[in-house]
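Given as C-alpha cells, the chain that follows is alone and in the form predicted on its own.
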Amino acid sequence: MGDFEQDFYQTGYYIDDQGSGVAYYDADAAQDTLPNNLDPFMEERYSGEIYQPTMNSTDFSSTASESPGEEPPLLVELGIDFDHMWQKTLTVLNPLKPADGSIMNETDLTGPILFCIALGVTLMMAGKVHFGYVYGISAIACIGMYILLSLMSSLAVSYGCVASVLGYCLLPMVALSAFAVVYSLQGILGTVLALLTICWCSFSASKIFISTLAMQEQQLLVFYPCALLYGLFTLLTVF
C-alpha cells in the first residue's frame, strides 16, 4: 500500500473532510508540477493576431494567369470572331486587296450562313422561293470544289475552309439579289450587272484560294468553276 501511495500522481487537489466533500486546488503545487509535463505547443500564448497563410509566387502567378478577366470571350470559343469576319468581308468588297492567308484558312461557318440567309429573303421579297435551291446547290458546290481543290494543291485543303470562301464570296451576289427586288435584271442593264457580279464573286474567291493554299500560278484555273457556281446562283437571282 506504500509503494502504490509513492506511484501515485500528485496533483494539487487536497480532500479535507472525506464527509463534506469540498474540494480545493493548490495553485503552487500545480505550478511545481505541472510545467515538466506540459506540452511545449502548449506553453505559446494567443498573441491576438489572425492567423495568415503564407503563398508562393509561382501560386499567385499561376492563380492570376487562370483569372476570369483573362480567358477568351465565349463566342471566339465558339469559333465566332466578328474582327476576322469584318476582314473577310472587306477581302471580298475589295478584289484588289491581298488576302490574309492565315485568316482565310479559318473554318468560319458564321458569316456565309447569314449571306446564304439573305440571299434566299432577297430571293423571296422579288418572290422568288428559292431557299432549297441555295442550301442544295451551296452544299454540292462545296464538294466538288473541296475535291478540285485537292487535286490541283499540293497543301492540305480543309472543307469547313472551302465553304467558309465560297460563302463569304457570296455577298456581291446577295448585293444583286436586293437590287433585283426594286429593279428587273432582265434587260441590257440587268446582263451587264449579272456579268460584273460573276467577275466579282469568282476573282475574290479565286484570289482567297490561291493566297490560302499556296497556288499563286493556278488562279485561271480556280477562277473558272468559281464562275460556274456563281452563274447558277445569278441565273436564280435574273429569272
Contents of the next structure:
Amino acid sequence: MGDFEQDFYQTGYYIDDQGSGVAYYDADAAQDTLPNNLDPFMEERYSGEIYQPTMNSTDFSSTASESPGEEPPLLVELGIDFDHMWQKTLTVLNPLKPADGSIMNETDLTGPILFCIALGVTLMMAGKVHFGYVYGISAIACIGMYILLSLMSSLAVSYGCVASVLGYCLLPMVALSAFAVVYSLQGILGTVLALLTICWCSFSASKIFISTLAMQEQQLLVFYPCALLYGLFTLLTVF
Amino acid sequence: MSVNKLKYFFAVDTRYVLKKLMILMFPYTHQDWEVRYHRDTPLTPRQDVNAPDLYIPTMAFITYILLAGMALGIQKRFSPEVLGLCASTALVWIIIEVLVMLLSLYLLTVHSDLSTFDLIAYSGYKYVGMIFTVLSGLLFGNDGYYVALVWSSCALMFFIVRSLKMKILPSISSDSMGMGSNAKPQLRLYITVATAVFQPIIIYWLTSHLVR
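Form predicted on its own done; form predicted together with the partner chain now:
Next comes the full complex, this chain leading.
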C-alpha cells in the first residue's frame, strides 16, 4: 500500500502537495522530513513562549522604562495587593451582600496569615498562649474542609482557595477574641456573642464557597462544617 | 476504596439531610425502608432517603467532639489535649464496632451487599442520638439526660433493626447455593439485634462522664 502511494505521488502531478505529501504519506522519508518541516513552526511556537513572560511582566517593563538600577516595589514582587485584600475583607464583613464567584480567582494567603497572627496575639493578650493550637487547628481544618468540598462538589476545588476563604472569614473571630480581653465570655452575653460570631463567619464562608463552586442547594450543608470549625476557635477563645 | 465510591456517600443535599435527621429521631412513622436501585446500582442519597450517607455521621462525630469540649469547659475541665483524647476514644469505638460487624458477617457467611462504608455510615448514625442526649443533659440536668438517653436509644434501635433487616435478611432468597451453606435466619436476626442493643450501651458509655 505504501509503495503504491509512493508511486502515485512520484508521478509529479501535484508538485506543491508532494512537498508536504511526502512528509505525510511516506513513512520512511517522513522521519527525516517531518522534523525539518515542522521545526520552524515549533521554533516559532517555543520562541513565542520564551519571549512572552519577559514582554508582559511589569518588572522588565519598568526596568525598560526606568533606569536599570531601580528594583520593582517589594509588594509587587511578593504579589501582595492591598486593594484586593481590602475588597475581600469587605465581602466578608457584609454577610448580606451576595458574593460573585470571581473574587476567589486569585488565591492569596497573606490576609489569612495576618488574621491568624492577629487571633493569636489577641488570645495572648487574654492570657492564653495558644499560637501552636491556632496554627494546628487552621491547618487541619483547611485540609478537612478541602477533602469535604472536593467530595461534595462537582467542580474541582483547589487547596489555596479553601485556605484563603477560611482565613478571610476568620476576621469576626479576631474581633470576638479582642472583646474577650476586656470582658469575660463565660456568661449569657458571652455565649450569645460567640454564637452570633460563629454564624457570621460561617455564613460568609459558605456564601463565598457556594458562589465559587456552584453548589446552590447545599448552602446549609457547607454552612454547618464552617460553623463547627469556627466553633472550635470559639472554644479556644472562650475557655 | 475508590474516591468515586466515597463521592457517592457525600452526594447529599439539604432536603435529604433534614429528612434523615427526622427519621433518626422519630423512625416510627416512616413506611418504606427499602433502598431503591437503578439498574443494579443504588441510588444516591439525593434521590433516595433510605440510602446511607457519610455526611451526617462525619458531621455528627465532629459535633460530638465539640460538645464534649464545651461540656468539659463548663465543668472547668477543658484543655485542648482533652479534646484530642475524646476524639481518639470515640474514633476507636467506631473502628471496633465496624470491625466486629465485618468479622461477624464474614464468620457467619452472611452474604450481604453491605460494604465497609455502609457499616461506617450505620454505626456513625448513633452520634446524632448522642448529641441530642448530651444537649438535653446540659440543658435539663440529670433527668433530661436519662429521658433523652431512653428516647434516642429506642429510636436508634428501631432504625438500625429496620434498616439492616432489609440488607442482611433478604439475601437468603437471592443465594443460589444450597441451604447448608447459608447461615440460619436466626443467626442473622441475632446479629441485627445485637448491633441494635450495642448502641445504647455505647451512647451511655461515651456521654455519661460529660454530664455528671
